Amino acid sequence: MLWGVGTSSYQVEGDIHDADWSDFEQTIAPQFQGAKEACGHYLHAQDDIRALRALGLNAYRFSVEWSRIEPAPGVTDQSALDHYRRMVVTAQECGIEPVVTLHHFTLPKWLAAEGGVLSPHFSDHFARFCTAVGTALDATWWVTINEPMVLAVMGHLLGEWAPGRRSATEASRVGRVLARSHLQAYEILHEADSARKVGVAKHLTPILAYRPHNLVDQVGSRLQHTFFNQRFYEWTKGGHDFLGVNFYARSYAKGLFAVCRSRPHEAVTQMGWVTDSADLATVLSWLKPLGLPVLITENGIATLDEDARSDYLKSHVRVLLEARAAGLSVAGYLHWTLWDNFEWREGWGPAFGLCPRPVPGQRFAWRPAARLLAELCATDGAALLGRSV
């Protein structure tokens, strides 16, 4: 079983200047501190990848940047593939697995400008573009996208991400396309090498009705689980090898479109969710039946509360390990992330990661739930059998 932790270049690389949030991070607010040098993890990733071996880590999920392997239509800049390739190679000689993500929210300035996923060319520039990495990249495990429809609602329907748009029209067909292009990456990478394993990381979150008894709520509730949690699955059916599973905690329908993060008096995160492991549980019990091994690709919490995160990476492992003993293939556990790092709209300030941020001279001080993550790695999970959480 795999057991590890995730990053995405964007958020931890630093220096990424071709993308389109390098525009967009810019008009969130004048204070506001964008990604900039980020964590350094582009001039120091071999390091790194050392850095977690010795921890005792046997996975790394880490993306791809588009925008730096084609700075322009066409154009490969073949060290960056060469960086890439190099990441790959070390974690392999460190016993490491590396998953590789193609497409983690950002999209190169050129392919933006000409309408981001509503270009008509993009299927065609992402195929070129999987095409490009999947044939210089010897990995076995890749995730094609990261939560589709997270970008479809928060870049085209609620327009706090960038590309900033706001329609709901437009929001579907961008799950349309990121689906349709999913399916291309698929056949893609497997025509490389067939014994690859190929999935997406699929955000997934119950979505219960804001006010229980009210039946606009109600069915609010199921039209947003329909859209966000079912959808995209319905619309790739036949095209994953694993089901990778990003899930952090539950949120709320409030009338028909609207989502809340949490109700009044609810204990809740630096991101503002309420977290519960038996949310955890009500995700795996619908994937159950879809029959496919099941990767966490992305689970924590924000948080300064060492204890609180210790916490939730125990109490959630432990709802896995109860699902995989109840006859639920389970592939690996990922956690998210190596270093608290430069999350979207909320900046630098929530703390998710199982490090700070480096500063010079140190860049890994390894809280609590690292070395909880290394001794589950350790045992297999067999760590956490018999504790209380």
Second form
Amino acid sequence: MLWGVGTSSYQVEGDIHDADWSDFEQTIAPQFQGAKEACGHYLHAQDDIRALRALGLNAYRFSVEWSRIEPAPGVTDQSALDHYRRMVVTAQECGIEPVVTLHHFTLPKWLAAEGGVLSPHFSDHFARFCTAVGTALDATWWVTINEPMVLAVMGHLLGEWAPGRRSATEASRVGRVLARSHLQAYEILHEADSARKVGVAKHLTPILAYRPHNLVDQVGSRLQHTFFNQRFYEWTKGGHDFLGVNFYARSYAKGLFAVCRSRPHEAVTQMGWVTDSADLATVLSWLKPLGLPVLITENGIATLDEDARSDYLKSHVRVLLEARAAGLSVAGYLHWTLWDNFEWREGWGPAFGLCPRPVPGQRFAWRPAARLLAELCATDGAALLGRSV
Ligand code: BGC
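Having displayed the form predicted on its own, please output the structure of the form predicted in complex with ligand BGC.
Full assembly next; the chain just shown is listed first.
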């Protein structure tokens, strides 16, 4: 089984100036100072990968930054492509399985100016980008798109992320375009090597009725579940070699369309989320009938309480291992995330990392959960079985 961590380019690399978020971050939360030099991962990628191996992990999910690779339409920056190719090779040489994400929320500015995902040329641009990266990088595991429905909702329905739009019909169109683009990328990546394992990282969350006995909330919970959790799989049938799952926490439907993350008096994380590993069991039960291996592509908690972080990791991995024992095919577990990183609208506040953000002279101050994850990797999970959480 794969045991590792995940990151995304914009959140950790530093000095990305040509992405839509490079401008957008200033409009929403200037108090969080923007991604800026982030965690310096672009400068130190090779050493960072070796550090993951030294810790004892066997997998690393990272994303390639489209705005670096294609700074202008149809123009490839070979040095950027080489950078990511070297990351893949270094990982493979030191015993880390690379899991490459093609699109993790950001777009090049030139594409955003053309209408972004809703540009009539989006699919062509994305296909060209996938061909360039898919040819240059010899990786087995690929995530085409990270959380397509989150991008649709946060960027096009709630307007809280780039491109800051608020339209239900637009959000639904974005979901469909990303589904078509995923299917296209699925084919392109397999043309280079049919043995590749290609999927999406799909955010899944049980959406409960906020007021359990309120009929409107109950209907809202069903409607939102269908749109947010299920539609993308319906639109992309036959286009997955594995089911990539980003799981964090539950949600609540308050009315037909509004969603919130907690009820009054519930204990919440720094993100305001209510966590319960039983919710992961629910999510896995939806996936079992689909008959594909599950790869947890993200799972983590924003907290400065290290006992809480370790407990979260243990309880969620335990649920995953129990599902595996009950017959679910499980390909791996990738924790989110390596360092406390630029958390989009929340900036540098939430601490999701197995380490704090690097400071000069220290890139990795491992928190206890990092050692725990390494122990799980060394024993393929056995270190946890029999232990009470
Ligand atoms: C995203 C990450 C983000 C994480 C925690 C996921 O929605 O893929 O980029 O940092 O959740 O909020």
